[in-house]
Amino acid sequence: MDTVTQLLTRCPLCFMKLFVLSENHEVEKRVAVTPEVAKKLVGIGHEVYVESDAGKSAGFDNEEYSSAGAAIAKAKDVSSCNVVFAINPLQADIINEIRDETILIGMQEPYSSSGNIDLFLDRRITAFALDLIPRTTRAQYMDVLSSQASLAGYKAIIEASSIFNRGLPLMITTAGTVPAAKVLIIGAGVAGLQAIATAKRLGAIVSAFDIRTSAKEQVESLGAKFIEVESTEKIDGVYAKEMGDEYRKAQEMRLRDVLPSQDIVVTTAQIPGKKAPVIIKADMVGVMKKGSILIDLASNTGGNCELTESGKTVETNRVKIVAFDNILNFIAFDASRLFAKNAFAFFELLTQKMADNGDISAIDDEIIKATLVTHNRQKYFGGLTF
């Protein structure tokens, strides 16, 4: 039995020494946890530890962590601690800092990151990915990917309106009438939900379409236009799926139908551990409006335009195509609560089972399950292990 177990075992909600690690501010302005989140885990028996300035950059300074009971560290100080909570996949040099058989909460994009995970083999690090938490009733109280997801969409529709050249609403006066926009979204998940109910609350004429059938109830229930693609392929359920030829290409006729009539256009298509799937294509952006824009919320992982570039602001025949870096460093501080919260709420459910069950590869639990990676030298996906 590890010493995390042991620990874990005789007070599963006392003792441990939790560590906050601050991220590279240049890319990421969020923070894993916040001192609402530091001042619960101390109310349940917690040492909580917190890198310096860990979440400056998202709107929480050393103070409000201080007055919430964490105690300010500095980096190296993560090797005495039992459990580290960070957003993104951590760098080699810091994960050689963590000391053998620690517990790691938070997004370590397995499908992408392999060498980390050999690494936590290596260091026995006990590593749980956060962004494999299951779309599940269950586990909405967990799910990072769908909070942060939201407020992005609903930040894409923000951004795209300040960049646009014109105003959203039918707006009627004295010196004439300014049209709505109309707004297209592309890929009607957690994100474009939340940017349908944005564009609409601006005042937009809005439009969507997504290859799952089950999204047009709620695309409708939004006020939105439901895109719909003629073809004997269907699917349906949480996720997208690579489609068909057949699909593809009535996929892309449609489109081309659509997006000379739109003044913005945002992309959210994404397929878990896969690179996003390109539905504009170079020539379709020359059928688009000019003065138009895309976002493409898709950029991290390739990009549902074929122009894109992430980071950068394409433009070409007039039309703007937007790929931000990481748009939630717009919205960090909401960014922060929302994930900290989730992170906590993961953290409470794995301390209560482990309480049950001193194996954590043991643990019968759906969620615990699918978000071990590693554990005790082996590796873990959804409960397999390799």
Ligand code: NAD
Given for the second form:
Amino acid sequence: MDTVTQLLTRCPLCFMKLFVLSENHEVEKRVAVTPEVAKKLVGIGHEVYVESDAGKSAGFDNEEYSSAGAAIAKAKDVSSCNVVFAINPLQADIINEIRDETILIGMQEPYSSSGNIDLFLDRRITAFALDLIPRTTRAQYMDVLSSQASLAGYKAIIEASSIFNRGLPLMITTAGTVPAAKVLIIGAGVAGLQAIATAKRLGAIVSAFDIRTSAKEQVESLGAKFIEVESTEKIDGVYAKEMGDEYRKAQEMRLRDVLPSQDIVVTTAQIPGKKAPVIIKADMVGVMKKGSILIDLASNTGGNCELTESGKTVETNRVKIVAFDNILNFIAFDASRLFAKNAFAFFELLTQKMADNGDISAIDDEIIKATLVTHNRQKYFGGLTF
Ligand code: NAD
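Now that you have shown the form predicted alone, what about the form predicted together with the named molecule?
Shown next: the complete complex, the earlier chain at its head.
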């Protein structure tokens, strides 16, 4: 079996054997490569092996992959491939099946899965973390965080509106008027902005908070109200950071004013590489309106509400606090389509750069450097410092 380097020496851009892993469908319905993307990969000369039923829970059958020119494979066949695509960090038993020098492309959660990193080093696996793609214009075609967050923000409003036992738009009927619902979005990043746009389309009255000053213009451009917090602490850049006491106190006071009038609250506040900030304390839920819904999209990093329990709905004081295990499972078909396109764009860039420079660690490209986690028994956290 050829190594990646030997394959590249023969033909830099073709003859790679690619494997698409099946995720654990109990917790993850998405698949990293769809039949559409498998067809593109086959079209540029790669052999594509898809673990049987890898796409089934997202709505893609084995037959569609076969028609796209991919081979349906068993899990153990991963050991004969050079590149592995997956969405989530791999289980240790799968890492042990992968041959040395394999290139792994997916979300690696490098800040929390140190066990995997040690295994990658041990097995000389070259791991790329798509969750470290820089948030730049050039990288936007590969930005899985944005594509997935956007769908999560949309789905949060759809799910909230179905749990909420009232209407969202103003409806004037002969039997009376249904008032427009008030929706508050905390964290106006990619998910938050899509949640704002969706809630606006459904006719709700929407307002939003963010710690970044640039978010104000984006919130207002979607027709929502930006809630100002009186504080000297400001963030001008793209990446959020933990706020100091002064800001946190001012934000809490402002929220205590705003929360009692809200019907739906969606929290999305995250700090890259860190635990999510707790913004709604337990006693603040007490000031919320009876029958209101809080969807906590930050639950996988600890949650923005003190009462959030990941994967559960907690009801207190007739307020429902909802934290889905993985909201993208409710929109797995589209989430997989977008993820696969992002992963393909990244792989295309990587193979082009590898053709220019066989040594991956020497590739001088901000996207490759930022995402490279391990290579040839070395650990890299090249690009971003948080
Ligand atoms: P994220 O998921 O890390 O966080 C969500 C939001 O929560 C952010 O807007 C953040 O400012 C906010 N937040 C953090 N702490 C908060 C607090 N205590 N209170 C209120 N809000 C808080 O963010 P994201 O959606 O991944 O986006 C991060 C940034 O990257 C945004 O500025 C976005 O516009 C930018 N971005 C740029 C590009 C590009 O240029 N191509 C692509 C994607 C994202």
